[in-house]
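Only one chain is shown below, in structure tokens, and it's the form predicted on its own.
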Amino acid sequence: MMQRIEHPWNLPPKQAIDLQKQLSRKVIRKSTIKTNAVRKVAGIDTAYRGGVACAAAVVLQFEDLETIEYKTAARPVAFPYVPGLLSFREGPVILAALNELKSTPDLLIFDGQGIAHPRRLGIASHIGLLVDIPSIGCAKSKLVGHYEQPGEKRGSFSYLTYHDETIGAVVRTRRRVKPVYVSIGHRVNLRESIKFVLHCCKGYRLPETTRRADKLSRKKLLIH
């Protein structure tokens, strides 16, 4: 997978924050793809064990969510845990897993934030921008922002706002189950992001993309 933008990863936190601010201005918040043009969707997640990070990328057919292929990569953790700088900790190993894929996905869904981030550059926006592939953040918890609880029915959502800006949506993917936090990653607008995530949720809280990537990354760590 071709990386369109490159930069150093092992930066001091202040320089990493400055870089996030620069890159966030390049993120495209409008959709550049149509729903009927998406054939392959990939889920990306990372797990940790004993100082090692393992990233998994699982590619599914968008229509029926059948798995097409999957790849993993493992590397020692080189960047410290700093809130808001997760992508500098996980970015290199995620890119390594994506580079192993034989097929190029039309859409990436990350277990993490997109623009629902203090500097509008969570993991989904950061990696989506670097590889220039439409991407969505679908997180299990909120990083920043305020919202009202969405309705209890599947598909109900409310907007996530921060400093008077809409940065995402709180989406109920299963009736009476905790919602997920969906945000624009890169080249997909918020309305389409919600639709894509709901399409990929089949009976579980999390979309099949990241649910399968989560299982695979954890399994590989036990073997590693």
The other form holds:
Amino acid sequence: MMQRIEHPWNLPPKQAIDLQKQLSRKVIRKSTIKTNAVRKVAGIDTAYRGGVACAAAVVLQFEDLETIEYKTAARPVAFPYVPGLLSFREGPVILAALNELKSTPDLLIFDGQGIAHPRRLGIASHIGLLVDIPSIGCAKSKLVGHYEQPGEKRGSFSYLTYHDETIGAVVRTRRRVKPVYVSIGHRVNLRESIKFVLHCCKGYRLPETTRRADKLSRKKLLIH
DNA sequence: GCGACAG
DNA sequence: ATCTTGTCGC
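Having seen the form predicted on its own, please provide the structure of the form predicted together with the DNA.
Shown next: the complete complex, the earlier chain at its head.
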């Protein structure tokens, strides 16, 4: 997949912020796709360990969420975690992983914010803009904004507001489960973003035990 | 000055 | 995000 826009990454915070302000003006908040036209959706996330960042990009068939392919990439960590500048930390390694993909996704879903960001350029908007592919931000926690707790039923949601503007939605993907923070990334409106996220969470189940709990229970079995 | 603060 | 002990809930 080819990048439409390129720019330096290892910038001082002040310059990174200026760049975000410039790039955010190019983000398209309207939907340029038809739900029926989305055949391949990619999920992107990054992990860290010992000074190395590892990004994974998994392409799924939108219809049944069957895996088509996945690629990973690793890079030395070259930027600290600074709230609001996450894309400068994960951008390079994520782009490396995306470049390894043989297929081109119709939609990208990121673990982070889209325009629900101080300068309206969260990681989903930033990367979506650079590769010019419709993208959605789907975060586990809030960066900015205010909201009312959404209903408990799956699919219920409330709007995330910031400076008298709707910047995203707090969506219940499943009962009894913490809601996710959905926001426009690039070339997709909020309405569609919520629909896509709910579709992709269909049938999802939290692991019965976390790895930690699993280890503990195993240890107890050995003791007993 | 104080609180908030994606991953 | 990662590390990591104990604790609460189903």
